[in-house]
Amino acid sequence: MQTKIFAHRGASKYAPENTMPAFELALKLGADGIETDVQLTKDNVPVLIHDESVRRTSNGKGFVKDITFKQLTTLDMGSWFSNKFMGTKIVSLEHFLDWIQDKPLDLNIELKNNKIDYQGLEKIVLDLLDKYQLLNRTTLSTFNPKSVTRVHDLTKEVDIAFLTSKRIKYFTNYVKELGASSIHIKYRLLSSSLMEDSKQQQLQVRVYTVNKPAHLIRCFNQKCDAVFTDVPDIAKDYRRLFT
């Protein structure tokens, strides 16, 4: 099976990350899937934003957890990237799932609960995935090992990935014990031995964030299950060399 290409926060090299323009462009560029990040608002609405604070990617300030969804919708999430995207709004997870439901795309939702361990985040996300019948083509990923176990305890219908940028002793055994079915690793952790261990443990391996041609080629050579990239169009061009 060929390596899948996930648009990292959408086609985030060309449009503001985690916004509808970035997701729509990822689809247009032929990505196999979309990776996005979810946090909870003050009123427990799951929204798509990478940082715990809105400062970097909007004209506002403060933590997502302290702002209501209605307040968040007044912010401009596009101008920081380019004036072309002025007025772009934050996306709720529900709106995104409604959009992607009939699209030929896989989905990776990163639960951003490693710094703020949002109470009930896993169940809120799973309930929405169930509502839109998307459990079977979704991976839930997190850096939080306790969250991996919580998802595993809630359902066996969704792929669960443990995210890491660090070397961990007996890594694949550790991940299996948590209840994960996949591992998502920073590119520098990729190795032939890890690929072999993961294959033996029946763990899928996906690599982030892979933008450079040489790095893409190495991932395709290693037959990684997927790459996360800001440039899905470029990744597709290089993947053609391996088909």
Ligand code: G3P
Given for the second form:
Amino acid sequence: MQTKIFAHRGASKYAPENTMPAFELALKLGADGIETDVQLTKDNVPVLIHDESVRRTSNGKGFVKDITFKQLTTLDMGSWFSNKFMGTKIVSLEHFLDWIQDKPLDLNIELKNNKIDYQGLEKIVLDLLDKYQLLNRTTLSTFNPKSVTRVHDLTKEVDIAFLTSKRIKYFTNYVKELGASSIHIKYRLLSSSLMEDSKQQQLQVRVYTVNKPAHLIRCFNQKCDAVFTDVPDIAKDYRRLFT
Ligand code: G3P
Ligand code: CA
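Show the same protein again, this time as the form predicted in complex with the ligand rather than the form predicted on its own.
Below is the whole assembly, all chains and molecules, this chain first.
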């Protein structure tokens, strides 16, 4: 199997991260999948935004958990990136699932519950994936080890990845015990021995965030299952060298 290319927060080098323009562009550029981040609003609506606060990627301020979905939809999520994207709205997870349902794309939904452990987030997301019949082409991922286990306890129908940027002793044993079926690692953690251990333990390995040509080439050489990249078009160009 060739290494899949996931557009990280959509094609986020070219359009504001986690917005419809970034997702549409990822599709147009030929990505195999889309990675996105989910937080919960005050009224428990899952929305696609990386940070706990809206400050960096909108014209508003405050924490997502303190703002209702309706209030969030009044914010401009595009101008911080470029005036060209002025008026771009926040995307709810449900809107995203409805859009992606008939597209030839895999999904990686990152549960952003390592800083705020949103109560019930796993079930809310799983129920929506079930409603749109997307469980079989989705990977859920999280930096929160407890959340990995909660997903594993709720269903065996979805791929669940433990995300990490840190070296962990007996890493593959640790993640298997959590109930994970995949690992998502920061690029600097990639090694041949980790690839071998993961293969033996039947864990899929996906690597973030891989934008530099030399790093992309190394991931393709190591036969990683996927890379997360802000530049899916460039990643595709380099992957062609390996087919
Ligand atoms: O899911 C891979 C990667 O997105 C994790 O880090 O901070 O970009 O969400 P971050
Ligand atoms: Ca992410």
